[in-house]
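One chain is shown next in C-alpha cells, namely the form predicted on its own.
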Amino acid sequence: MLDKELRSMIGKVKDGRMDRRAFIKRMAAVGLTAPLANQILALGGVAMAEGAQTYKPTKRGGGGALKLLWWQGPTLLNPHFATGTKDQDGSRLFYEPLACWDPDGNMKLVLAAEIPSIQNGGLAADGKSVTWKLKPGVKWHDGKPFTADDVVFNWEYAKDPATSALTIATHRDITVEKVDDLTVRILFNKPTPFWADAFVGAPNTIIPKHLFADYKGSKSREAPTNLSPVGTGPYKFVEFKPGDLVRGQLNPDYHMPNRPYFDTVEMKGGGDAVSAARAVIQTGEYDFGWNIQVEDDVLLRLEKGGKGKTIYAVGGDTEFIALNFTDPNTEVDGERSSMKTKHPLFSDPAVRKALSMLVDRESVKKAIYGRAGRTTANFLNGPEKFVSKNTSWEFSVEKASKVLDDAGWKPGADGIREKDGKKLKLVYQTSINGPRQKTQAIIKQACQKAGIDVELKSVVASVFFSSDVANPDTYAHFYADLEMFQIPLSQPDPSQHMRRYMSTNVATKENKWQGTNFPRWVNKDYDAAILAAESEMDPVKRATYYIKANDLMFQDIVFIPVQHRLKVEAAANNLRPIISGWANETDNLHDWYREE
C-alpha cells in the first residue's frame, strides 16, 4: 500500500469520514491484523481503543478456589529470569505489566492509567518516544506505593549485563526516565513503530525497586524475593515449591474494581499433558489445564460427556526443531556449545538441507496434532502480514539421500553415513511429552532410512525449561545437536520474537545462558533486517524486513518448523478464562471468573 494512500485513510479516520472498523477491514485486505492496524492509527494520531470488557462479577472475591494445572511447574518467580513460559506464567500471578493483550490483540490497561496516543501526548509523532501515565493509588503487596521509580528501576536492572536478565534484549537500546511519580517516558534511539514492548505483557512485568535494589547486577540471583514475590497483582503470595506448587490468596487492596473473583489461586506443577487434560475435562479435579499438547484423538475421546472442554486460540506459535551451530561435545574454557567452536556436521549445509527434508509434517499433523496443527515451512507464522510466501517444504527420504550422496556422505559398513572420518550421528532432545516423543520417533525413522543415526533424548519438562543456570539439560544450554519445542509469540507483533536470534543475544556461560539465541546462529544480514524493521514506520516495508529475516532463517536452516500450533487449553465448563493467542495464559487472569 502506498504511503500517500495510507496517510489519506488515517486522515479520514481522524476527521470521521471513515470509522475504525472500516479502516481495519481495509488493512486486513492487505494482510494487516487488527492489532497492527490499531498501532498504525495510534502513530497516525488516532487514539487506540482499549479492548472490550466482558467481566460480569459485581464484587471482589467469593469465587472460592481457582485450581490451575501447569504440568510444567515454575522453578522461579522472577520474570526477568524466566527462560521458560512456565516461569513467566507463575510470576504473572503476582507481578503485572503496564498493559497486556486481549484475545483480539487489543491492548488492555493494567498498571497504566491510559493508552498512550498522540492526542494525550503519550506518543511522539516521530515514533521516538512513548510516555506512560501510571494508575494512582496502586500498592505493592507489602503496602509500599507503586511509582515511576519502580518502572525506571526495572529498566536499570534488566539492561545491566551483570544481572544476566533474559529481558536485556528489550531494555538494552532504550532509555527510561521518570517525569513525575506517576509518569515515565521511554526514549528510543530510532523511530519505533511497535512501541508497546517494554513493560507490556507477561514477559515484561514489573518487580519492586525497594526489594530488589540491593540485588542488581552480579548479586541478582541472591535476592530472596526471586522465590517469594511481592507484586501488585490480584493475588498475594502464600507458598512456592519450585517445580511443584505456587499458591496465592486474594489481594484485598487490588487496584481493579470487583477483582479478583476467586479467593485463592493454586498453580500445581508436575504430571504430563494427558493427565492434565483428564483432570480438567474428565474428572473435574482442576479448573484449568495449560498447554494441552495431547494427541487430538485422545482429546476427542475425553471431550465426550466430560466436565470440561478444550479451548483453542490462534496465534503465531511454532513447534520447531532447532539446529545447534556450535559443538555440544567440545568444551572450551569450561563451556560446551561454545561460540569458539563450530558444529562438526552442521557446518556442511548439505547435512542441514537433508535434515529439513526428513521431517514428515503431514504425518505429524494427521497422527498427532489434528485440529491444533498446521503444516508450515516458516518459523514466523503470525501475524498474517509477516508470514512469508517465499518458502515451501518437502518430505522425501530419496531426495535427502541424494543431497548427502552428492556432498560426499557415503554409507559405512554399519549403514551410517560418514565423511572425512566423521559419522552422521546426532542427539535429538526435547521435553517429555507424548506428542513430542511420537514426533521424535517419526523423524528418527526417516533419518535412519537416509543413513543418519539419531539418538533420542527426552528431558523432564520442568528441567528442560528450567531457569536454573546450573542445570545442564536446559534448552538454553543446548548440549545436543537438535532440540524441539516451541516459544510462544506473546504479543501481536514479531519484534520481540524475532529479536531473540540476533547475534548480540547468543546464550553463553558469560551471560548465565540467559541469551535468547540458543542455536548460537550468527548472520549479519539477519541482524541488519531486524534492526531495519524495528525503525521502519511504513507498515508494508516493515513487513518485508521481517519476511526477509524469516527467509534467511529458512535458507540457513536454523530451524526446521514442524507445525504451526494453535494454543490448546482445558477448562471447566463453567470457567470463563480469557485466553489470547497473543499473550501468556495468565496475562488476563484478573478477568477470570466462574459462571454458575
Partner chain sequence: MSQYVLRRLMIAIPSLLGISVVLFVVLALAPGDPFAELATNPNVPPEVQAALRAKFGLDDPIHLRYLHWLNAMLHGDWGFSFVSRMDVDTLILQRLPATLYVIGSAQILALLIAIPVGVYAATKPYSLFDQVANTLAFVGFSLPTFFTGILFILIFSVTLDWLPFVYTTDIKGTGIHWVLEMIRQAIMPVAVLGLFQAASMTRFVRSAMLDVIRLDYVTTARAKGLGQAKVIVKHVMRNAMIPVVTLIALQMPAVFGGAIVTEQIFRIPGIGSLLISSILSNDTPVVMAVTFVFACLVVLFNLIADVLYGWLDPRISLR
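Structure of the form predicted together with the partner chain, given the form predicted on its own:
We keep it simple here and write out only the one chain, dropping partners and molecules.
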C-alpha cells in the first residue's frame, strides 16, 4: 500500500470521516491483520482501542482452585530481580503494571485509568513524554492506597545501580515525575516511539513504596517483602517456596469488577515439559502447563481423548542459525573470532547463499515443530507491521550445489568441496535441547549432499547461554562457524531486539564478550536504519526502517531463520486462559476463568 494513501486514511479516521472498523477492513483487504491496523492507528495518533473483553463471569470468586504447572518454578518474587520469565510470571500473580498486552498486541488497562493518546493529552506529539493517569481507589493488599508516589519510587529504586535491579535498562534513561497523586509523567531524553516500556507488562510491575523505601540501593536484598509480596493484584500472597510452590488467594478488594474468578491460585514448579504436558492434557491433574516445548507428535498423542489441549500464541520468536563473520580458528592477540579477521569461507557470499538454501525449513517444521512453528525467511517476525514481505526462502540441494560450482568450489577426492586449498568444513553449534539436535541433523544431511562437511557440536544450555568470560563455549564467544538458538522477543516492539546487531555492539574480548552482536557483522546501512528508527515518530516510516534492517540481514545472510516459533501452552479443556505472544503467561491472569 502506498505510504500516502495510508496516511490519508489515518487522517480520515482521526477526523471521523472514516470509522475505525472500516479502516481495519480496508487494511485486511490488502493483507494486513487487525492488530497491525490498530497499532498503525495508535501510532498515527488515533487512540488505541482497548483489547476486546471476553470475560464472562458475573461475580467475584467461586471458581475454586486454579492449578498452574510451571516446569521451571519461580525462584524469587521481586519483579526487579526477576531472572527470566518464570520469576516475572510468579511475581505477576501479586504485582501489577499500569497496562498489559492482549493476544493481538493491543494495550489493556490494569492500574492505569486510560491509555495515553495524543487526543487525551497523554502522549506528547514530539514523542518526548507520556502522561499516565492512575485508577483511583486502588489499594495494596495491606490496605494502603496506591498512588503516583509508588510509580515514581519504582523508577528511583530500579535506576539506582546499587539496587542491582535487572530492570535498570528500562529506567535509567527516563525521568519519572509526579504530577498529582494520580498522575505521573515519564520524560524521555529523545523522541521515543515505543513509549510503553516502563511500567507496562509483567517485567515492569510496580512494587509498593511503603514496604521497599527502606530497602533501596545496597540493602535491596534484605527486604522481607522480597519473599512475601504485597501487591495490588487479583491474588493475595499466601506462601512461597523457591522453585517449588507459589500460592495465592482471592483479593476481595480487587479493583476490577467481578474479578478474579478463582478463589485460590497455585503455581507448582519442577519437573520437565513432557510430564507437565501429561499432567495437564492427559490426566488433568493441573489446569495449565507453561511453555510446553515438546515435539508436536508427542502432544498430538497426548491430546487423543485427553482432558486438555494445547494452545498457541503468536509472538515474534525466531529460531535462527547465525553465521560467523570472523574467523573462529585463527587467533589474533589472544582472541579467536577477532574483528581483525574475516571468515575464510563465509567471506565468499556464494557459500552463505548455498547454506541458506540447504536449510529445509518445511521439513524442520513437519518433523519437529508442527503446529508450534512457521517457516520464515525473516529474522524479524513480529509484530506484524514490522515483518518484511520482500523476502523468500527455498530449499534445494541442486541449486545450492550449482551456486557452489559456479563460485569455483569443486568436490575433492573425499567428496567435500574445496577452493584455493580451503575445504568447506564447518562447525555448527547449539545448546542441548531435543528439537535443536534434530534440526542440526536435518541440516547436516542436506549439507553433506551438497558437499559441505558439517561437524555438529552441542553445548549444555547453562554454559551456552552464560556470560562466562572464561568459557569459550558461550554463544557470545561464538568460536564456531554456525550457531543456532533463539532470542525471545519480549515486547511488541522490535527496537531492543534489533539494536543488538549494530556494529557498536560487536562481542569482543575487549568488552568481555558482553557485546550483543555475536555474528560480528558490520553494516553501515543497518546502523543507520536502526538509529533512524529509534527516534522516528512516524509509525509508517519507522516500520519501514525495521523492515529495511531485516532485509539487510537477509541480503547479507547474517542469520538463516529456521522457524518462527509460537508459544505453546497446555490448558484444561474447560479453562479459558488469555495468552498473548507479546506478554508473559500470567499477564492476563485476572481475565482467566473456567467455562462451567
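Everything numeric here is computed off the predicted structure, so don't read it as measured data. Residue numbers count along the first chain shown, from 1.
Visitor: Of His343, Asn517, Leu426, Arg565, which one sits right at the hinge of the rigid motion between the two forms?
Guide: For the motion described, the hinge option is Arg565.
Visitor: Give the turn angle of the smaller rigid part between the two forms in degrees.
Guide: Spelled out, the smaller domain pivots 31 degrees relative to the larger domain.
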